[in-house]
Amino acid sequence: MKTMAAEILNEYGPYPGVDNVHGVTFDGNHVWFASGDRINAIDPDSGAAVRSLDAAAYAGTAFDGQHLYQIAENRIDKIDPATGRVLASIPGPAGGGESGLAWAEGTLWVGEYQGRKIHQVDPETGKILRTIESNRFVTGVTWVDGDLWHGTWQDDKGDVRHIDPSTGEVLEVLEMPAGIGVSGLESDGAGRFFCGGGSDGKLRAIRRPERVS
């Protein structure tokens, strides 16, 4: 396992009316983050707030290329980002203990916070297709270039870790500075991870390391 300090590239916020940052996703142009009663979009270059949608948004957020998915209590809502309308809902796999959310391989990947698990879920039915175990509380989840990463926040320590999706083995760890947790995680598909800062109301971009071959 390779461990290194996370390199923070940018810090965004806090934003007016945002007490907590929960889920984080990226639509190719904007970073979206959940803040309890709305989902907010910002420009990742300037940090400027672009727009927001009224929605129950207490945990992970994901984007499938067309729709937003948002964990809301014990369900996952599929949302039209143009209107904010909820198009469909499926039950969460952890009965309300869900945390991070990502879209990959035509399925949803759902973190179970205290259960220290990541579930692959059918986005139409909510059926659990497989489960990966972690040894830390799971916050955010993201896939990039075939690699599975997840955020953690436990005992006042946060990190972002690359795991083997077959075995759960930890391959790399990016340790956040002391006192900074990771409440949500998303990749921009290139050299950045976007990390929610939880109750500090901030978002951070950290450098994604070169791929481990």
Second form
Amino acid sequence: MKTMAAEILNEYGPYPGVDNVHGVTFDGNHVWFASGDRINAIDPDSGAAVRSLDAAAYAGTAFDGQHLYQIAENRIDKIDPATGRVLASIPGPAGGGESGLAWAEGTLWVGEYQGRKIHQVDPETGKILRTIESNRFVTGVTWVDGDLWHGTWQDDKGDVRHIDPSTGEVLEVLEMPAGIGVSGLESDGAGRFFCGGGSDGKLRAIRRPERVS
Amino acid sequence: MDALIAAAARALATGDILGALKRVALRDDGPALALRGIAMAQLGDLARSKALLKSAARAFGPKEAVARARCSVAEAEIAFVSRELSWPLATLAAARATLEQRGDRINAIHALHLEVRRMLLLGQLDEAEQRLGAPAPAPIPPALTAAHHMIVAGIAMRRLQAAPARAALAQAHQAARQAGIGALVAEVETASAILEAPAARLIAGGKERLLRIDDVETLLASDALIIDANRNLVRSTETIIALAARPVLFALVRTLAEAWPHDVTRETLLIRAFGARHADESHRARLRVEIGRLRAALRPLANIVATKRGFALKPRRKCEVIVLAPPVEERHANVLALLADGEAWSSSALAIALGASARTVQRALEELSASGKAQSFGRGRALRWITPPLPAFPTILLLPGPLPGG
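Switching conditions: you have the form predicted alone, so give me the form predicted together with the partner chain.
Whole complex next, starting from this chain.
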């Protein structure tokens, strides 16, 4: 396992009306983040708030190339990002204990916070396909280049870690500075991760390390 | 933090207590216990709330400093609203420092508000104002903005400064509405009603009228000779003569002032000051002695001259004489009048000020407390009494909010 300090490239916010950043996702142009009663889109280059959708948005957010998925209490809503309309809902796999959400390989990956687990879920039915155990409270979840990464936040410490999806083994850890937690997590498909800061109302971009082979 | 905790915290922050409880009622992890504790406090079940917050702090463990600090702040608030002012201030200050350090500005500001409200309750107006400082830079949630302006209004009301109090309440009202918390809007409206209600009764030249706080402020700034029956003192511009510890002298000067510019008969003075039904020679002798004492006490501001029928008050300067009385004079009005100065009184201090026995004062306080007109806090020798209409305060406990894992 390789441990290093996270390199913060950029800090965004806090934005007006946002006390809390929950889930984070990226649609190729904009970073979206959940803040309780809204999903907000910002431009990651300028940091400018672009638009927002009214929605119950209490934890993880994901994007499948076309729709947003948003954890709202004990269900996961599928939302049209153009209109904000909820197109479908599936029950969450942890009955309200869900935290992070990612889209990869045609399925949803749901972090269960207190349970220290990540569930792979069928996006149509909500059926749990398999479960990966972690040893830390799981917050955000993301896939990039076939690697599974998740955020943690426990005992006032946060980090972003790369794990082996088949065994749960921790391969790399990027430690956040003291007192900064990670709520949501998303990669931009390239050299950056976007991390929600939870109660500090901020969003941070950190550098993704070179791939270990 | 997980979705249900986030949803429950948000429900609490917007005043939806039952919505918050519905989401976490059956959970026993740290964040859920803390949220349940705060919800119970808002529902008024302070005992249950204290127990829940204590178990939440235990569930969090020593490493989760921020979550524990939030529990401390919530416990301090419960102690404050139940007027247990012996709650350790150092714990609150330490919790506030932790929250500030870890970037939880919102709960740090809430902790600061608690410290300042405690100062205001104890009548430490200058310290409260200094400690409160300017409003925190935006963005802060409107509920906190409302709380800030409520404190500013409270300080101004205690200083009888109507215009700044009104301006602060208007800002508080706007922020409370923006927060969308019904209970908070109602508290601001109650405070506004207190500000606009008659604050005193003016008695001059045989006539009476009710005064609002603005009128009292104007009156105190005028050069009139004011006999203030709220605090049992005589004042004119800068000079203040306290008679709180000398009730007989105060009763005499008040009777003389109410008749001014005319004189008052000896019989009337005897009845008002001593409660004597008929005046005999010994009463007359005592009246002469007390008038002599009053004359000495009032020397800088006024003289008392003997007339054919009795006595008359003569201000040193050419000015009006005005009696400022409580809006309603009721049973134990003297105790209420002393408490109305906004200080926290011990019952022994009240007894000395009123020239009454400790037992009499105790009985009066118990009666006033039963009818909600006086409140006590502290225990034993530290027990203190106040009148409730501090402008009502937003006793909206903040959520311990975004808990670790937020």
